[in-house]
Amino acid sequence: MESSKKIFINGSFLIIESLARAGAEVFIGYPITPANYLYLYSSKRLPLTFHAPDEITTLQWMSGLSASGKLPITATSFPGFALMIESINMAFMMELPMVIILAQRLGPSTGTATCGASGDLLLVRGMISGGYPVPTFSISSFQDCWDIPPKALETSVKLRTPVIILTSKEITMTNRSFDLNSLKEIKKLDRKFYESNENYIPYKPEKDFVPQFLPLSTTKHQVRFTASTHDQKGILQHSTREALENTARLQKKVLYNLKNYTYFDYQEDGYENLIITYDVSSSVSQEAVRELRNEKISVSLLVVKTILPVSEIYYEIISKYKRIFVVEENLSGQFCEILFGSETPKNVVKINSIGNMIGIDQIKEEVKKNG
C-alpha cells in the first residue's frame, strides 16, 4: 500500500462507513442540520434506510427494528433529539440496542445550525426519567470518527441499551485533508442471541447484569418487550420486589460495565496543570498544550472519549494535579459541572465560549494567568 492516501473528506463519511463495517444494518432519520451528511451517507451505504416523517417516528421505528434483531442508527441535532427523548426512555426500559448520533450546535432553544458548540451534555445526562445514565461517547477528531462509532455500537449490543455519540458541526460538515491509510481495519460485530433450549426469560440478568437478547422474529421461544415496570419475564408489575430490582438493574449494568467501554487520551507532563476537554475543543487544546510546552510550561492533557457515565479513572488523574482547566464549547461549563458540581473548586478554571470557537491564545492566557 502507499504510505499515504490523502483525500478531502468530512467526519460524517467516516462515522457512517465505520458503523457500516461494524455491523449497523439500518438508518432511520429525518434530515436536520448539522446531521444532513450523516443522513445522506447512510442512505447510500447501509443495507436499509427509512426516511421518517419526524423524529418521534424515527425512534419508534428504531425500537421496532431493534426488537426484531436489527442494529439501527440515527443522527440528529438538538431539536430532533428533544422530540426523541420520550422514545429513548422507552427503548432504555425495553433494553433495545441502538446508536443515536447527536450533532451539537449553538443554543439555546433550537440553536444556530451552522455555529458549533458542545451544549447538549447536561440534556443527555438528565434525559432518562429517574436520572439513569446512558452510555455516551464524544468524538474529538477525525480519527475518532472511525474509532469511536464501532465501540458505541458494540456497547449498545453488549449492554442492551441505546447509546449516544456526541459530535458537532465542525466535525460532521467540515471537509479537510485526511490520510485514509491511518485507519485501522474494523471487524464486523459478532452478535449472539439466546441459544438455550430452556424457556427464555427476557429480562433475566447474567453476571454482568445484562440479560441475553432474543429478537421478536424467533419461533422457538416466546419473546416479550415492555417499557413499563416489569419483572424478569416482562410481566407488568408496579412495586413488587422483583420488578423494582429489575428497574434498579438498568443503572447497575451501565455502571458495572463502565470499565469495559471507558476511552480517553491522556498526555502526562508533570503534575502542575491539567487541561480536560472533549469534542471539537480537543484540537485547539492539543495545539495550545504543544505551544505551552515549547515555552517550558508544564501542561498535561486529558481528552475524554467516554463522557457519560464519568469514570473513576478521570478523578484518579485529576487528583494528581494542582490546577485543572476544563475547556469546552459552551457558556456554562457543562462537563465541569458534571465533574465537580455546581460550585467550581478554587483550583479549577473553566474556559468557555459562545458564538466563537475557543482560541489557542485564550487557553494559553488562562493557563499562564492561573497556573
Contents of the next structure:
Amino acid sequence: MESSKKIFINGSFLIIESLARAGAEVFIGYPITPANYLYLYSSKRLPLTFHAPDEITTLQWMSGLSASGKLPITATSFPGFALMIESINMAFMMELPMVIILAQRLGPSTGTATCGASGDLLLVRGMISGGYPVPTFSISSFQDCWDIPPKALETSVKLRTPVIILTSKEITMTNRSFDLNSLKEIKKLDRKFYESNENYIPYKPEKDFVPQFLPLSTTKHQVRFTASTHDQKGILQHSTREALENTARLQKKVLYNLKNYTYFDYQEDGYENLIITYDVSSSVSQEAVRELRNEKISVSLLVVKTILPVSEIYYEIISKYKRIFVVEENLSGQFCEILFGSETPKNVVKINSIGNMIGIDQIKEEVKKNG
Amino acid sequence: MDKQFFNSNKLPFCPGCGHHLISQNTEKALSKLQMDPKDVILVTDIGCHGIIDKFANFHTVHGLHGRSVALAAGISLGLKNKKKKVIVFIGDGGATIGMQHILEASRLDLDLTVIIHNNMLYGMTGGQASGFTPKGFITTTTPQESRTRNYNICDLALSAKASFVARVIAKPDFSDIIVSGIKNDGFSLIEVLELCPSYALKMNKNMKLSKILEDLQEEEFVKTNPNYKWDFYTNSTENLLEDIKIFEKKYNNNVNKTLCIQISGSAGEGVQTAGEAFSYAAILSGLSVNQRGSYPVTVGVGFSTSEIIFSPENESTYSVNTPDIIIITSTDGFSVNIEKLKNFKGILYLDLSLQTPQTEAKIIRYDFRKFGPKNSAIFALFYVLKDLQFFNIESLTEALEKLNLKNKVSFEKFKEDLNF
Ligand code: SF4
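Alright, leaving the form predicted on its own aside, put up the form predicted in complex with its partner chain.
After this comes the whole thing, all chains and molecules, with the earlier chain placed first.
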C-alpha cells in the first residue's frame, strides 16, 4: 500500500478540482460567503471564469453557455440562490445541464453569513413552479467533496437538467488534513450530442424520457430552447396535449432515472434504531453512532447523499426499523417533513439545531431516551 | 442553402403593430448580409415581440421576461464564433426589468445585437406604463397621463461604452441600421420607437412618434464607441493539487485520544492563521486535524475563533461536544465565550488583562499580549504547547516557516520568554 500523503485543505478545494476533472468547463459567479473559496479555486482551475454582476445574470449566462454546448457551474448561498430561482426554472424547462452548488448558511434572509446550516432543503424541494423535483445531492464529508460533484455533473448531462449540490459553511470553509492517496481517479465525462441526419426535434424524448442535446453551434439542424410551455419542437403552446405531456415528462425523467443516481451510505446494526442524516450533521451522527455502539447500543446509520427526489430505497430501509431519528441542522426538521409529512409519526424523533452544530451528546441522549 | 428566414408572411401581431416593421427589417438585413439562417440565433423573451420565434427558421431561444440580453450574452460568450450572429428581440418592459443586463453587455462590448421594441408601454399584459413611458403619455395605469420621465436607454448604453447605439423610428426600411448593428464586432443596441395600436393609439389619439421625440428634445441617430476587446479569464493551473503542500510526519506526539483546542481573540489579530499554524504542526507530528473558523462577516472587527480538533486516529472527527482547552486572548474573544465558559470543565488559558469568568474550568493566566496584539494568538499557542507538550514545539516553529510567518512574528522574543 502506498504510504499516506497528508495535505491540509478546505472542502471547496476538493469540490472544484473534482468538478474540473469531471469536465466542468466554466464557472460563473458572484461572491457570497460561504461560497467564496469555490469561486476562488474555480477562477484558478476551470478553463473559463466569468464574473457576473449579480446572481440572475449568473444563471442566465450559465444557461446561454450551456445552450451553446459548455458545461457551466456556479456556487452561491441562500440570498444569491433566491435570485437564481426563476432562472433555474427556465434552465429546468429548457433542459440545460449545469451544476449549482448551494453552500448553506444560517437564515432567514441574510441571517449569519459565517454560520453553517442545512436550512434550504425545503426551498430547493419546492423551487420549481409545479413542484417538479430537481436532482439534488448532499455533501456530508470531505470524501464526498471528491466523489459526489462528478456524479452530480454526470447526472446533469445525462438527464439534461440543472442539478443542485447542497453543502454548507462547515465543509466549504473548514480545513482538514486529508490523505491525497485516498482520492480516486476521476474520468472526464464523455458527452455526446445528437448525430443523426434525421431532422432534430429538440424535445423528443428517448426511452429514458431525456431528449438528445444539440448545441446552438450546429449548422446542421435548427435548435430551439424554450422556457414557456412548448411542444416537442420547442414551439410555444398554450396547453396542447403534446405540450402538457412534454411538461409532465420533466418530472418523469427525473424520477425514472433516479435509480441511476441514488447515492447513500448505509451502515446496518440491528433493526432497533436508525439515524437518518445528511450534510454537516452526518459527521456528528457518525460519532454518536460510534460511541453508542461502544456502549452496546445498536444503531444503524443512513447518510443520504442523493437527497432529492427521495429514493424508494430509503423507505425500504426505514421500514425495517422500530425507531427513526432524523438529524439535521435546521429548526423544523426539513428532511423529516419531506420523508414523513407535516405530522411526525410516533416512532420518529427529530433532532435539530440552529446556529450551533448538533452535539454528539445531544444525539446520544435522544437515542437513549427514546430507544 | 435555405435563405428563408421566416416560415410565414403572416406574423402574429395585431394589424398595424410596429413589431411587423422590426421583423421585416431584420429579415431584410439578414438577407443583405447573406446569412445562413442556421448561423443566426434569435433570443427573445416575454412580450408580444417574443411570439415571433415560432415563425423563425433560425435557432431560437425563448427565455424569461427581461433576461434575454443576459441569456444571449451567455450564448455569445459560449459560441465565440464571429460567423454566428446572436440577435435579441426585447420590449421596453423587458429592457426596464433587465437594464443591468444591457449595461453589462455594453460595458463588456459583447458581440450581440439587441433590438428594443419600444412602444412605450407593456402591450401583452394590457397597456401598463413602463420605465420607457414618456411624460404626458396615457397608458392603462396612467389614465391621466404619465407624470414621470422615461429612461434614455441609448444614453445609458453609450455611457456604458456600447460600441454601436442607434435610435430609429419604425419605418418601412431601416434595415441598413440593423445591417450595421449586426456587422459591428461588439455590442449593438438599436432602439426602435414604434406604436401599439391596440393600446397606445387608442389612448393617445393622433400621437406621432416624431412629435414624441421632439417633445423629449431627442432625435434619431447612430453613434459609436471604439470596439472593446478583452481576453477571457482562463485557468492558471491544470491541477489544484499540484502545488499543494505535502506534510510528511517529522515529529512524534504524546496524544492518545482526540483533543480539541479552541482559541478566541479579536479579528485582525491573527487567530485563524495561528490556528492554521498549530494545525500544520499537529499534522507534521503525525496527527489528523480538523480546523473550523468562526467569526462575524466583517474582516477585522469583532471576535475570531479557531477550533482545532486533533487526533491520533487516521481521520479526525468534524466536531466534538466541547473543547478540552479554551484559550482567550482578548476582550472580544472573552465576551463571545461567557455562556460557554459557565459549564466548561477543561483548561482555560486566559490573558492577564481579562476578568475571571464564571466557570468550572482550571484557569491559567499569562500575558499573551505582551508582544503586541498581532502576536497574541500565535504566542498563546506556543505557550500552551510548551505547557501541555502535545508534540514537539519545533513542529510549530516549522509550521511558521511553512506559512512564511516566522519573520512576521516576534519569534525570537517568544523563544526567550518561554525558554525553548
Ligand atoms: S398588443 Fe400592441 S404590442 Fe402587442 S401585438 Fe398588439 S399592437 Fe403589437
